[in-house]
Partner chain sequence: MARLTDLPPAQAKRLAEAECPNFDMRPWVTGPALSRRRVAIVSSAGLFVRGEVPFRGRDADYRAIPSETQPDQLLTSHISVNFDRTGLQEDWNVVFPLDRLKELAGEGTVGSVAATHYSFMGASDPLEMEPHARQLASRLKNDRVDTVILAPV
Amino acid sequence: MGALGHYLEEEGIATVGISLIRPQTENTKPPRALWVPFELGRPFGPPADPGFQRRVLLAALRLLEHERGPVIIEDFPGDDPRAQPHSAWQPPVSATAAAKDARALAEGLEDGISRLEDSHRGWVEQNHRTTVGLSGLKISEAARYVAEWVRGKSPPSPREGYSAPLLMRFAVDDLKAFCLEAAAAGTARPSSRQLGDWFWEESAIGAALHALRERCLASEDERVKLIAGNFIVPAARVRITN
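Please provide the structure of this chain alone, in the form predicted in complex with the partner chain.
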């Protein structure tokens, strides 16, 4: 992001950036940056908190009024209140992560997605949006496609112009978005950690994706290995296996 700021300023456009990783910003030395102490993925703070988001945006834009620079790096004086767990939130009722063999894990994934459909409909009614759609497949199709990979097969891509490993990654992203949206439906406001703990440690879908990662790491296809190693399970959630 710092490099983008540099290029745009060189072309005559003033920039101010949000910084989520202060050491990185100190290295790139952009013209102006506002460091925020929020988790990665939330540069403007908590969702559904317009007042907080406005304070972050305005604090960044105010850096443009400094007359002396570069480099300006200021710290935002406040933390994300939604980072705290919400005691009223309960994980959705879904298949649990008890299965061990590939066939059962794949069935658990498809069944788990099916069980969350009502909750996800509730999410869409509540929020008027979904971020599911990257793969271009219906969610049941995405589940079926990923389940085939979990079973140890390498199914061809059902979409022209998308390789099978790329479509597998996109379908996995859709499954994650679908589950996390479904799990957040309702009036409770879970933290991202609560949602992640449920998905990666307790849900049948998360268990299947852990297994998918392991299975794909043993692939002879370097693209599949690359995706498995880096783009299915977050680094902080990877299980160490012997």
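Every value quoted in this text rests on a predicted model; they were computed, and no experiment measured them. Residue numbers count along the first chain shown, from 1. Only the largest set of C-alpha atoms that superpose within 1.5 Å between the two forms is called the rigid core. Compared with the form predicted alone:
- K29 is among the residues whose C-alpha shifts by 2 Å or more between these two forms once the rigid core is aligned.
- In this overlay on the rigid core, R62 has a C-alpha that sits 2 Å or more away from its partner position between these two forms.
- Core-superposed comparison between these two forms: the Cα of E9 travels 2 Å or more.
Let's see the other form, the form predicted alone, since the form predicted in complex with the partner chain is already up.
Coming up is the bare chain, nothing alongside it.
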């Protein structure tokens, strides 16, 4: 996008960008960029905070007032107000000891999703929306389908027009969205780190997805390996094993 900005400016169109990775922005040298110290995927800061997001947007647009150049990179003078943990937040289900075998991991995944259904209904009632639905399966069906992969099977896709690896990826995305939405229900406003720590380090669903990634990376199917390496577990949450 930084290079594209230069092309647009050559045609007389002023541009400004939001940067989440400063070294990358320094390398691409866009005409104007505002670096923000927020997590990837949140260039304007926390969700549901229009006042803060407006601050970010105005800070970016003010770069258009500068006459110096040709490259301007400035830092946003503030942190994400939701980056700090919320002391009142509690996980929706208690931590579960990590299972050792595939059968127990799969059962823990299905049981964990079932136990979160009430919390997720609460999230939807509060927010009148959900990001769950990419796979086109009911959440219990998505859990059952992913659990079969965790057990070491390669079940056929239950949806016409979707390959089994692709539907597995979409079902995993639905499970992650379902769990994080369920965990954010209620009056407490947990930070994304709190949610991530609970899901990836404490929950039975997270433990099953870690195991699924390892299993799929050992597959002879290149599609499965590609999905395992890029989409099941975020890079920042991948466990280093010897």
